[in-house]
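Quick heads-up: it's one chain on its own, the form predicted on its own, in structure tokens.
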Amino acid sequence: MNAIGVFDSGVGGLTVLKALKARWPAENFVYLADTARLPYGSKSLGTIHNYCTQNINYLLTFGLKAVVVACNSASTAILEKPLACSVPILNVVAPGARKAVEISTRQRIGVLGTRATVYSKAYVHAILRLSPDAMVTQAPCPLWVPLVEEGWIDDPITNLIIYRYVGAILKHQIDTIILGCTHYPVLRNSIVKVVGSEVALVDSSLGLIEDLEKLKICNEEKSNIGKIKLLCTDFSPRMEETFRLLLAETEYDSLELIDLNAEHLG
């Protein structure tokens, strides 16, 4: 198919399609959505590493330039165990670290997260490399993913559940806060109301848009519109609404069940 490929637990990666294709609106790309195992943000390391394996090999069936690993717990696992590949493999913490510490004021940087991705310190570790004077201060959101996958992203309670959460981080005087899993940015308009204005909020978008240039392998043309092919482990019509919720006016050629266990995966 000639694609780039893009895969996370759950329907948060879209919010890195939907960025990725408005940058390239020519490429195609392939998104998995490993639905039928949501969440990764409670599961050990090692048994996401494993889940990525199997998403990426399946993705490379479709002909692939890079995959995208647009899950923050996913992309924390494969930079604990770097992933053997045929092409290029991008993560989404190092372009987020990257991108709040460029745009930190003060160096005093916020983290919310997976339980996975906050218990491996892995911004920490990104953060310290780029600015070692740089204060971070992490939380666990774990709720979060459940809430926008059910697509309950202006609610009351949702609202008092993002309350709960970011309390936590901004005692610590923070002007920055990286929305370290790709679920959260479809929050972002309820975080700034608890976080206000004076806070820069980072996704990963932007700094993987620029890996992304650097590898020169996306489609450039202006004049003609790639194909989006969507594929799910696990699917019902509650989460096709959310599908067409969070890539809004993205359209998308097809959504697919498919079955990552199949025997001609090995």
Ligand code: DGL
Contents of the next structure:
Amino acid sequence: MNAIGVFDSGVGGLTVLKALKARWPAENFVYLADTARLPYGSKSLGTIHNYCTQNINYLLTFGLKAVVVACNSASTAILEKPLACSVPILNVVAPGARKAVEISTRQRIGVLGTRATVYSKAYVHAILRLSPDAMVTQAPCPLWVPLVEEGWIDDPITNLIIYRYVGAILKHQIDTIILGCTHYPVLRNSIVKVVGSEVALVDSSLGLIEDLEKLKICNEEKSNIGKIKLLCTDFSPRMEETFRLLLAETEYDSLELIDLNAEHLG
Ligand code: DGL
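Alternate state requested, the form predicted in complex with the named molecule (shown: the form predicted on its own):
Next comes the full complex, this chain leading.
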């Protein structure tokens, strides 16, 4: 199969897959959701890095053109300790930081993410490399992932919890916020209610598409013939519901339960 591999700790990366599929409808995608081992965001970078190595080795057996690390926590682990690979590995942190620097009018940038992402300071380093005078304020928002998984997307409780996490960084007069976690773009409307429409929200998949375009490896035909193969390391009927909720009108061709420990390990 000639495809682009995408992986995430779970279903959140489907927001990235959806954006990629909308840009390249004729391309084939293999998406691996490491649902047996999620969440990644509360784990150490060393553990996350080991998971990334296994995921990538498994995905490479599909004959890929590139691997997209859709998970922010996984992207930070790979940035900290790059992996040698026969195909390009793209992450979401570098393009997310670049987009924020481009969009921000006063270079006062907020970063929201999991604890792994925030504590690694990967976004802070990437922003300061591009804009040394930028002021970057971070906040981990660990409760947002379960809220999205629960489907409490535009809910008064969710809005309150968003306020609780974001209130502190708003004091720093930030003009741009990076949604540094796969699940957060799903909460965009609720986040806007809290931060106001004058604060720009950056979804890293925008910049990721530019990075992939530069490689010129994706099928540019416009006819919708590409296949989406979904793989997961644990399966429950509830999970399939969440897959459908996050992919919305984007159809997938197959969903398969895999065992990363059984084979293909590097
Ligand atoms: N995919 C993760 C991320 O973007 C969020 C979910 C998790 O913690 O596994 O950081």
